[in-house]
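Next comes just one chain, in structure tokens: the form predicted alone.
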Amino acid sequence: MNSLADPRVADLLSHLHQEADAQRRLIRERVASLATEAPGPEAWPHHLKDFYLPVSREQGRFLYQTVRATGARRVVEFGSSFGVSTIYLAAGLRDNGEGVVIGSELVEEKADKARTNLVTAGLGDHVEIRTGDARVTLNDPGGSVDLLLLDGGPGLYLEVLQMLVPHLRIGAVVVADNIEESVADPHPYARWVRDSESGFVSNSITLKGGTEYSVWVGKRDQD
């Protein structure tokens, strides 16, 4: 079985991806504009909440791979936007025969349509998105967690997924996105999780923007 050719999925999938398409110019000179006027971060996602900043086509069927490979029960999602990621991994979580994303978003418009698309696709009953402040709302994700994507504001990468490390289950899989980096600087979120003290064993992947791909194997003294 694969949702991912269930058409009420692909035709969905497929005029998201057109919009976000044509929103790439625009969304280049937003982030630009931003960057001069020097908002904090946490303002960010209101000033782009009209943008959709998803995952590539690719990115999504790596996401869905994923999710049937490790036969994954329970997704937590940083970063929900209008909901593409979350159709991915709700796709695989169907073709798995049961499960559900925990899915956060900061901006209120953005979860509305995001919990739109996904009745639209027909795997409403596969995610909870949850609104506020994923240092919130995703602090307990109700069960043993087997995927984590992260795929929000990079700089809060590193606090959501320590706060998540105790509901990994021996295994569980981390992609995290937009982990840009030199060899010379190192991204700090990436530094941490490819130090073995952190009982994680990863590394980065070619995947647009950047991508750290993490499997949690436990500390030693978990052992």
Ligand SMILES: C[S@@+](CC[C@H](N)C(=O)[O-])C[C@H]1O[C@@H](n2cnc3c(N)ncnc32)[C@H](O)[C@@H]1O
Given for the second form:
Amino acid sequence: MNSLADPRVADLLSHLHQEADAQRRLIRERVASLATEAPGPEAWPHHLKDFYLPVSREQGRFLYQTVRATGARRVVEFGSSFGVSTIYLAAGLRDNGEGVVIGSELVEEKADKARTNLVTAGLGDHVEIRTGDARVTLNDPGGSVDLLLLDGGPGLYLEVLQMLVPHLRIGAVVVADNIEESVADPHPYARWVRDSESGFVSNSITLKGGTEYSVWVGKRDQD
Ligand SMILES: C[S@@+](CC[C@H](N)C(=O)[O-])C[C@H]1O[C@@H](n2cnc3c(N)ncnc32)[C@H](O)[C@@H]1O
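Now show me the form predicted together with this ligand; what you just gave was the form predicted alone.
Up next: the whole complex, starting with the chain shown before.
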């Protein structure tokens, strides 16, 4: 069983990725102008409300693989946008036999569109998208979490992760997108999860310019 090959899923993903690809030049221009106008980072999601900003096709397949490999049942997602990553995750859960993605999206119109896309893909039964600030809406994920995708503003990753750590099962996987760094200048989020005191074992993987892959192994005093 591979729901990524299901025509409802494959056709919709192909369409959404194509629409996102077509926005690339416009996004670069918009981000550059936002950086000059310098509104606070909290305003950016609303200024970028028409843009997909999705995971890449390779990241999406990797998320599907991870859901299948871990036998995940409960997945949490920080930053759902129009639901592209959510579709890959929900497809994996359906093929695992059951499960739910708890998504989160600050911009209401985007959350509505994501829900519609999941229904169009035939995956609506495997998704609950919560509208609002993930630092509030994901506070209670409703059970033990097998996989967490961090794909909202990278400046908030640590706060969202630390809020969810008490809900991670041992062996839970955390995938963080947009961790762009250099040896001389490691990303603060990556520096934190790579410290063995954090309770994670973590590595950068070469997907879309910087994806951090972390496994929750627990803190020593929890053994
Ligand atoms: C990079 S996009 C997510 C892309 C999505 N994962 C996909 O693959 O289609 C980041 C999204 O996070 C949302 N976001 C930013 N800050 C947020 C917050 N505090 N709570 C919830 N969503 C937030 C933005 O509105 C934006 O849609």
